[in-house]
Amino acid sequence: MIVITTPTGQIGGRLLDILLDLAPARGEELRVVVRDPEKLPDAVRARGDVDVVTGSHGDAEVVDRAFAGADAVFWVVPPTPRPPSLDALYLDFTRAAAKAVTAHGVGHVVGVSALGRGTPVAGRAGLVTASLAMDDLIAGTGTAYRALACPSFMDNLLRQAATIRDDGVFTDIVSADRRAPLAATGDIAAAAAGLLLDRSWTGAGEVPVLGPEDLSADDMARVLSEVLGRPVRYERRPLDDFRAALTGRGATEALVEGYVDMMRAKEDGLDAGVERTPRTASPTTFRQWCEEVLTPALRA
């Protein structure tokens, strides 16, 4: 049995559409916890053969249900504009999870974290720092666990699409010229189905999961230009600029200056720790998901 949390989110939903076609074939059944399962396809909702436990995985009494008879589980923290504190998002989040775990003897975990352990910025990363904090409170289980130490991703590229497609324009606080790695959110999902499928691992580590190239906003701006067919540009928000936003779209204070804190020790090198071999790199280039995820979306 493998349990699928978030299965309806960015890297959650994309699992759940390989393991439905793997997982059979093995022998593996496959669970999910959801809050609203209207929210599920359609065409996972008609199967049958998909256990829901609905609820949120924040839950004791909805992991217990959810983790009872699991050999694996997929876990991912959602996103959440009001968090108390980050230690609440992350660690508090888990808890219930962790001990659950360990009453019911799960095997495996394989978490959706961030890369930055080990630099020397990884204490002062905001999200990041409270996302290796929760690593350690799972492998502390003794289950064995595997964190997909995770760069930026591809995908939020979406949430502008509206400002690429009307404007050509693009934006972010970091530095126009700044190298860094970038992943797409469909190959995070595949790594993680290699390791829930295949669970011959044991202990705890990491599984770097870094996309073919380290690129750079201008980088961006012109792989866009050239895969849209007209200029697309990248400009520079002041930091005072991001903070407003987020504080208007409701985020707390804590979440706020987690994400500028995170933004901050990426600029100063928090995703640059791990090198680029065959082992860690991820296959989708950042030209092949314009063109085959961002395109389709901005057409929609």
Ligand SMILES: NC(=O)c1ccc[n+]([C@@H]2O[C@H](COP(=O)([O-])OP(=O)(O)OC[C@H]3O[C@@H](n4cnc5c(N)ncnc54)[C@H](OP(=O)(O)O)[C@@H]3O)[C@@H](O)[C@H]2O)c1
Second form
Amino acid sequence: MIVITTPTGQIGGRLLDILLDLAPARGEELRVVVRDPEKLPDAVRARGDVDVVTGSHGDAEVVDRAFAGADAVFWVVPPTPRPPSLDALYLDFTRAAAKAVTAHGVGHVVGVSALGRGTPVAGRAGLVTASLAMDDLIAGTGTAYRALACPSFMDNLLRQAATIRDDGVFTDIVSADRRAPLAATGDIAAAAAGLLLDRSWTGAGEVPVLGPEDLSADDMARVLSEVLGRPVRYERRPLDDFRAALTGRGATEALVEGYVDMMRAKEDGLDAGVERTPRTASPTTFRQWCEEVLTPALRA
Ligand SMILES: NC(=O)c1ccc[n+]([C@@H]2O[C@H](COP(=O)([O-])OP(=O)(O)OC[C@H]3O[C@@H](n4cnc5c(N)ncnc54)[C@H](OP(=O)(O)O)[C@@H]3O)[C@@H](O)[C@H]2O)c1
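Output the structure of the form predicted together with the ligand; the preceding block shows the form predicted on its own.
All chains and molecules follow, beginning with the one already shown.
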């Protein structure tokens, strides 16, 4: 039995698709934990062979039910806009699950986490520091654990689809010319599926998902312009402007500063600690992602 959290999310949803294709032939049963089963795709609900546990995977009673009889769990801490602290966001959300992993003897857990472990800035990287602490909490249960060590997602750009389409601009707080890895969520889901189906691994460790190349914001603007056939530029936002915008949308100070610290750490090499090799690279190029994911989203 493989348990999937966030089956309506970017990574969890794609993972569910992959496992629905591959798991039955391997005799693997699937269970999803979802707050609102109505949000699952019709095709999933129609199948009848996916066990559905209703509730938030941050709740003790829910994970206790969900992890009973589980061989493996796919774990994602959901992004929440108003956490009182970064520890509350990642660690407190995961504590009940860690207890349930132990209580039910879950053998393998695959979690979505971030690049940065072992770099000099890992301890002051805001959201990433908290995510790495979450990995330690899960690994501390003694289950076999793999953290998917991710850079920024290409899919983050979907949040700026409207301004890319209408104004030909996207923004962030990073330098325009700093190159860094970038991964597609589909590739992260594929890496998770591989680990969940072949559970020959033991102990704790990370599996980097680096994407095929490092790109700067200006590189991304060039590719976007070529794919969309019209100019798209990157605009670096002043920090105070960025803070005010996030706060205006209801984000807590902890979240805003956690993001700013993470982006500063990225400027200082947070994502540069892992070498890209055939094992750590993932296949989807930014150009391919723009063609296959962004372009249809802009038309929608
Ligand atoms: N974005 C990046 O660049 C980046 C980089 C590295 C790591 N990460 C990590 O990636 C993870 C996010 O993955 P994603 O993009 O696949 O997520 P996502 O698409 O934003 O999905 C969020 C999921 O969480 C669920 N959810 C929201 N609040 C919840 C709650 N209180 N209780 C239970 N479920 C809840 C949502 O379900 P509903 O349908 O019920 O709303 C949805 O399935 C985060 O842990 C983040 O730290 C992100």
